[in-house]
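Read the single chain below, which is given as structure tokens and is the form predicted alone.
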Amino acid sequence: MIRVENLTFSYPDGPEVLSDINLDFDMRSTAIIGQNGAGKTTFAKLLKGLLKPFIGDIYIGDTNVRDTSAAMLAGKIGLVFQNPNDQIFKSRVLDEVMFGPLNIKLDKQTARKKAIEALKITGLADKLEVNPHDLSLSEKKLLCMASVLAMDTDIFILDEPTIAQDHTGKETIRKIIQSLKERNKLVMTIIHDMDFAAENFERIIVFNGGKAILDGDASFVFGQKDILQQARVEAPAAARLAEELGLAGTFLTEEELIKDLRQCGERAQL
């Protein structure tokens, strides 16, 4: 669904951000990680069409995201801030998230229908004539969230989903997510929640300098722990935890963990 060729870029003025990226994105959920000024949410700018290629180009299925601009590819491809703030201006939740729809051109009933649903997804349908400036900021990217669901792009990019999320509201997005990819949608996110990331993605990217260093499904990505040092990214604690532990393997979440300490435990009392 995205091709990256060659990809180089800076801002004017200064260094490079991103040097000779070359990726290919299919339908795997995707997390790329890195710590802060690896160039992640540039990447994902450069993806919506909000910055340009200095050298290099990415395709969004046939487009070329030179030729084209970030409303023409809205319809495509949606993305949800890491700051919420930067891309909520309206003054009620409902226009928030209608807006979108009718960017594309939804007629304003259909538009009223896809936004009602998002926010019932989002668990904000309660919300509807609430000024969004008056949310929390956990509610506030629910409210983004919202805002890119109904628009039914076919890749839905989230820069850090997880900030301000407690246990019920990264359930919420948890569930938002597998029901994208049922829906085969590409999702991707630029999180440093490794452990969301490890239980909720299938490929992981790692970013460093400006640069894609490590790519593969998590467990590979996880496992490969000089390249994860030399990008001062943690694994996930149920990895971190077993190695302490001394067992094999590399392990993605608690119950992964549980389950061996058990198989291990049975295993000593035969």
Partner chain sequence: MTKIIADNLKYKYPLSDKLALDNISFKVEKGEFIGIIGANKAGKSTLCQALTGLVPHFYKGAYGGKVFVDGLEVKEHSIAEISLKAGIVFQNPFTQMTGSKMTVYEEIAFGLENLGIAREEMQKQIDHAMELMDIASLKERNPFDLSGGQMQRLAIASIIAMNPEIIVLDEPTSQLDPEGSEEVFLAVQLLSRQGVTVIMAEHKMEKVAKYCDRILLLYNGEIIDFDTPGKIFSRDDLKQYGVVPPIFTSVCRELGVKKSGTDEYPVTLEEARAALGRKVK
Given for the second form:
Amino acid sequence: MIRVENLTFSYPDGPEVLSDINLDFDMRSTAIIGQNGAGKTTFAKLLKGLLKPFIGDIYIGDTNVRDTSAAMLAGKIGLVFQNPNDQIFKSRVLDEVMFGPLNIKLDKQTARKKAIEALKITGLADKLEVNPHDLSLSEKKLLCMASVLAMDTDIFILDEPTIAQDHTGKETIRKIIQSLKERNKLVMTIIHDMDFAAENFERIIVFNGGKAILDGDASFVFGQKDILQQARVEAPAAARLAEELGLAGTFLTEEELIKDLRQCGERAQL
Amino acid sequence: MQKQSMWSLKFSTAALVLIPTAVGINYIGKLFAGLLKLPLWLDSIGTVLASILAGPIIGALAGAVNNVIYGLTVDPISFVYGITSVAIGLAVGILCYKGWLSSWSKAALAGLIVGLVATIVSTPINIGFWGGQTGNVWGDALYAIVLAKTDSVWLASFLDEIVVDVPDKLLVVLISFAIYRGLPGSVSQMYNNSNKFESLD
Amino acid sequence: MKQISLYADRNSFVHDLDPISKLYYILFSILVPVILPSISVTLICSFLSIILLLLAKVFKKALPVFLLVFIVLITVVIIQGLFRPGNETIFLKIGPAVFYKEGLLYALKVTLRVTDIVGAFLILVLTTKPSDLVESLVRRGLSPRIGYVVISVFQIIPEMTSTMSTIMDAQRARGLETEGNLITRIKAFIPLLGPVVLGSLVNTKERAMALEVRGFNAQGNKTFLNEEKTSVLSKPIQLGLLLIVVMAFVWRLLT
Amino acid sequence: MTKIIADNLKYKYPLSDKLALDNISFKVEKGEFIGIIGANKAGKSTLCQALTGLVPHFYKGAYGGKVFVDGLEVKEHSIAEISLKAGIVFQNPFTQMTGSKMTVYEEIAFGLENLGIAREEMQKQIDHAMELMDIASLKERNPFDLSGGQMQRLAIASIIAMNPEIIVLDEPTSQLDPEGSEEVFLAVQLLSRQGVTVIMAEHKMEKVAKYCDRILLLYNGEIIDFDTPGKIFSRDDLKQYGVVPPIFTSVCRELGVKKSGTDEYPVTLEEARAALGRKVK
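What would the structure be for the form predicted together with the partner chain, given that what you showed me was the form predicted alone?
All chains and molecules follow, beginning with the one already shown.
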């Protein structure tokens, strides 16, 4: 879906933010993790065509991002920004969600249909007529997700989706990611919430100092304790508990850990 | 709830904090207009919004502060035109209080009035300061023509200002009205300084 | 963070002066040429400002501002020279354009007056930290709340400007076109400005609360962290400037 | 010594027809570190604001019952008066900066200037607050140039410098990265050890379990429970209030492993290790 070749980037007069990144994105859902300032958001903006590579190339399908504009890429790749206040401007939830689809030249009927679908997935279907700024921060974040979902792109990038979400909100986002996967979309995220990343994403890439220093499935990545420490990334809670208990292997979720501990218990009883 | 007098000098903190925000909006409006290469200034949206939300005094203060800041940061001449900004703030606040900002057609009319007020206040300043010009290419071209034809500095200067100000203020008031109508209740009621909380005991 | 203030940090006796004396100087520069409206007086005042700008080592920073003003002044010279009512004496003929002496003299007067006033303001603006100016005024009775309002703009504008690029990105990511014909560009204005306005209005609530819990509305006298900047020269300078204004006035009455 | 007393507090925002807080009664003793948890819209922020006078003085609306902070009845005193007793820190560090000060040092001074504190005293209090929040090295920096975690610690320092007995924090780490969050938690813990009474609304249950003495569980504007982390997270019905306990607790609950000698499940990594370790080995 996406091919990144020898990508290097720096802002004018600034130091290098990304250096020599080579990555291929297949259909596996992918989480990019790493400290603030590791270059994650810049990377997402480059994929989205909002910034142009300094050196190197990015291909979305067969299109080189260099040869196209952000507005033209809008129908192919969706990016949900971190702060909903940076994009909400309509006075009705439905209008806000229809804005994107209308921009990519869908007719009004289709745009409305897609918008309502997206609002259903995000659990906001009963709020079509509400003023977006009367929503809570977590609902606003879901609204922004809906406004990108409605554009029905093949690729979705979510920037810190779980910030300000309580348990219910996280469950909703989990379901959104599931349904996107089922519809054969590539889902990517930039995230600090390691528990959520470990549970919901197949592939994890660790950024540190502008380089992709680790790349693999979640159990591989969270098993590399030394490299994680160097990138100052904390492993998911389940993995930390397993380590404290001296269990062999990497545990990503509560369920995996419980299963293993049960077996341990049974073995002890035998 | 009783409607408070529009001339009250007791401001809530929210209303005061609205002033720097309004100045910021003015600034950003001008910046975006420049970025999009629009042929107008659109640099008083914040002042107009402040007036609509918090009354003529806050609007006038926002106008004054706006020009003081411009004077301190870009162009000292702006200090002098602070009077125009104050007038815009007052005019919008009064019109709004009298119920003029209730429909698109009324808002458009209000925009024209605000443009006229701005022109009437600016013209003497233009004459005193520049001999009547505005620095706007189209306006000044008209000024030159009228001056050559009629010998009236006042008429020329007035027309110079009006062709620039009226379309700009009309659009500014309409944009502000559009934004205001889209505000949720929780934001728009924040700035009125309604007196007391009720008791549930 | 990018600063919007024009203040230039230098070492000079003008910088060391208190802001209030500089306000007196502005008053002086406006009043004297009004009281004695001759070209030579205005010329002297303008020169005085320019010399002070040079001594304060900020003349280079003043140039762009003067340039901005002079662009307008050029049109004044042209239009007044050509069309000013009362133009009689031909001064210069360039092709079909005829410049008259009366109009040009008038334009010269406007130019000098503007230079004088802009120069005086620039001395204040370029050599005084905005916060020092406002603090001085607050000490002299300006409401601290209004003082806060003025000073906070200097930080709020850069903050808002920096969200501008994020908003551009966010809306372009949703397919908004920001280039193209006039209609396209006009259509882009609201989706771009809307989030700044709404976001900043929502922020005013939290900022107002944060201020109130830090005693913004406390009764009683306020104190200041920084000591007031004073100079032994302040009083003599302020008195001297006032004296000149009064003398100019008397001179005007007598002659 | 009791620092906070809420007695049947009720509150309704203007333009709303539903009580945001209802029948809220509890007491907090000096030096306690209290966590407020609950789903979004449970009333956490409103309660935080009610402890510092913003509810009702800033919002107006309708108010009933009584709240005392350090002996002062909130309803009867201005926000400025209450701020000497109880300070509050919000979610977003940006909006808490006054925007009128050029350095960290001056930013902290803002509140003290408003209160009319004498200069020497002011400097002492600022230095103390900077040291507690570990930001003394940032003294001359522009507040807006700081990282999120640094800025939030500056916000806390600005409140601490005013010497309140109580500090209320409304989800202070929700916008920060893990590193910034940890910085803030450690700083707040330090405050609590100095005898300051801390009230913190928070979503990160792992942290709440680790740092808080007691937890107030809110749902729909009402108090469901107010007890130790062990007791709260051992409740069987937590999920129905939109709260999920730390993973450590769920794992132990699933395996039926309790803290030795109690009827509670472990809530922190250390407790879980201690309890499970016996089983694994």
